[in-house]
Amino acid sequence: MSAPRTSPFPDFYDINDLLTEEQRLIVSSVREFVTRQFAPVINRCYMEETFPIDKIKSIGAMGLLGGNLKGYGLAGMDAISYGLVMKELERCDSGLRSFASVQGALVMYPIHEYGSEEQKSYWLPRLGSGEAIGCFGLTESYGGSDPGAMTTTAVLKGDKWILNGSKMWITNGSLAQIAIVWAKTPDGIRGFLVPTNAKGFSAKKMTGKLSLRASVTSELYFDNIELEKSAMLPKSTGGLKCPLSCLTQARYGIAWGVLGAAEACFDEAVNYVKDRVVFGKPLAAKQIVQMKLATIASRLTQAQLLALRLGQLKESGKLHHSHVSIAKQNNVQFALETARTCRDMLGGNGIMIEYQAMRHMCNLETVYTYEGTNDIHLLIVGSEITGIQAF
């Protein structure tokens, strides 16, 4: 006789039992917070291509911005707790997780790791509380998967750095007060703290997106911006190692976050097929529907276990960037396929904004591409296997 199930779907393998009491409390607290604060407005924001900026400080008050960083008034949560936070944010919308991910992993992390004590003491508390918003400028219009091809430059003239160039696809770019900008210098690629009110700085919001509409994406332009010597992140030495280390932190959060989107779509589809009656029976009674749900449950369980092990590796200090590539590639592809399948099970209703599957599906098309495309992450893993870089 089999044991009775103790955990509700979509936690098929009772992974919740592997979490600490504190981690479970984080999940319930963040889910309640997101349900109360963001769920009621996310459809409007998606349709209007806006982000609910009036709620940013509430995210900070919950300790969710840079929550895995230590010191400077930050939460200092463990790696798995941080992953669970990303999952609960993306359960609502990828744009919400993207905001927190960029603020914490791409803005606060490089300041925390590569900044001066003065930079850390000033910016980290402000960014952690949501008092200040940051953005991360690495990608350029002709760069994409080849960030080393950047043309943005910073040249030291006298006691000032002169910054010129542009960046594209920058999350939070039109909202930010500070930008982490990576530029070529005579000493290699370095990171700079650039105030967005600096003379010569401009940001243009990108509109007409069919994905991540509840997220602000911008182009940044730098026209002979004068920066103090102290604007450079002093420990951002070397080539692309420093900016790519920031992306590893963000990709870690993505590998967890997309599970939230997949779980939301799965929950919605299960409830729908149980209630929708076709030919005198609920859709849930049909073999093909049950097969689709069983396939999602199986792959979701695999993705959940992959994320959990990834968190253990990160917490133990054994994380390698190729570990993150496997998880980001696998989990995003799975989540996108799940959203598509769930949208299909909703039939015509699946294209309506009242249902979330298509919104998640469209968002995940972007997540599939950004911060390392699906193919690039496969090549990263392939390079690790063979010892030969194919790009």
The other form holds:
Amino acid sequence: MSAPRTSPFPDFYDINDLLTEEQRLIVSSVREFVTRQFAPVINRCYMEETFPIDKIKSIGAMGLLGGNLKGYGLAGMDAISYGLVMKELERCDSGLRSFASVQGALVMYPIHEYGSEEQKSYWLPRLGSGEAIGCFGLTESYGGSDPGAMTTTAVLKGDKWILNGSKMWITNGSLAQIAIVWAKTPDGIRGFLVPTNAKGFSAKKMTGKLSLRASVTSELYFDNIELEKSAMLPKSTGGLKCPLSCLTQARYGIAWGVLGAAEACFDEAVNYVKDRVVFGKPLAAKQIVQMKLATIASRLTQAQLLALRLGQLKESGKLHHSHVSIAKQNNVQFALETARTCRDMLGGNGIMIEYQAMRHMCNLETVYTYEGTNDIHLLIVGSEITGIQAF
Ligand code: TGC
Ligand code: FAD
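To test you: the structure above is the form predicted alone. What is the structure of the form predicted in complex with 3-thiaglutaryl-CoA?
Entire complex below, previous chain first.
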């Protein structure tokens, strides 16, 4: 006997039923907020290669910046709620989720985890409210996949750190008041809090991106910047382990976030093929179109369940970074392929900005590459399976 199916697409397996009342409320309120605040401006931002910076304090007021961190006036939400927030932001645009990922997982998290009490109590409330914006500088120009080969240095001269070098592909770089910069010191790789108004700091916005256009990406330059001794994150010891632990937080959010982009494309395509009549019938009545939709629904359900289990592992403290690699790699690849298939089902209309599929598809090319490329995540999992690093 078959029970009546109660859950509407794209929640085919009624995953909503596995959420708490509070988590469902977070989804509906963030969706309403994003629809009201960001959806009306996202196409213009995308076309103009800008980020709607004037709206950041409203995201802060909703508790969505560093929303999974505890104390310092932050929301302290559970891992699944945080994932659901990322999903709702990326349903609008990957650039919006990126902003929140960088601010929360790559700037606030390292301060929360590795900072002094003074650094935490000064920066976390400001970053959480959106009063201050941060960026995270790890990648350099010659090969982002291998951050250990960085050439940026910090050396102690008297009671000051002297910072020299450059970073590339830095999200929010020219919007930020504070940069978390990872640099080589005689004592290994350490994190520094660098005010962007420091003498010797400059940021240059990168233009001409064909992906993630509603997000500001910059190059950062450090020319003999003098920093107080207290600018270092005191607990950021252990080589790359600390910056990599921040990436784990951001990659977790991406594994959830891309589901929002995929669901938005799927919803749009389903509505489109029901209306669009070709050869005398709606496209939805064609077997090949139904096969495409059914394949997406099946893979979407798998990706949703993967994210949910990932959230449970994180919440129970059992999360290993290779769990996150599997979810980031699988869900981003799925979302990218889905956006492309949906773009195809819209025909010529699919290349127009009035429809979202192509914008999401182009964005997801970046998401496929940043925070560890697709290949790098497969290699991380490969090294867990075999015990042999093949980077
Ligand atoms: P490896 O020898 O593998 O590891 C060194 C130590 O770190 C530990 N570890 C991790 N810990 C926490 N989280 C992770 N993800 C970790 N990965 C490794 C590891 O267990 C080890 O600990 P221990 O105790 O044994 O010392 O390090 P490796 O130098 O060989 O690097 C390996 C590799 C290639 C996987 C790593 O370098 C890597 O992940 N490369 C990709 C770089 C990357 O993802 N960059 C992203 C830059 S930020 C960005 O893109 C922001 S986009 C904006 C947005 O998020 O929206
Ligand atoms: P490369 O490392 O040169 O890789 C090129 C190709 O080689 C890829 O296909 C890769 O998979 C493959 N490859 C690399 N190594 C291996 C290997 N060992 N075996 C087999 N194949 C390999 N970084 C930050 O620090 N902060 C940010 O805020 C940030 N924001 C970004 C925003 C955008 C829009 C983009 C595009 C990037 C951002 N990045 C940021 C950088 C991002 O993390 C890097 O682009 C990424 O890590 C890949 O590095 P790369 O571009 O140098 O490519």
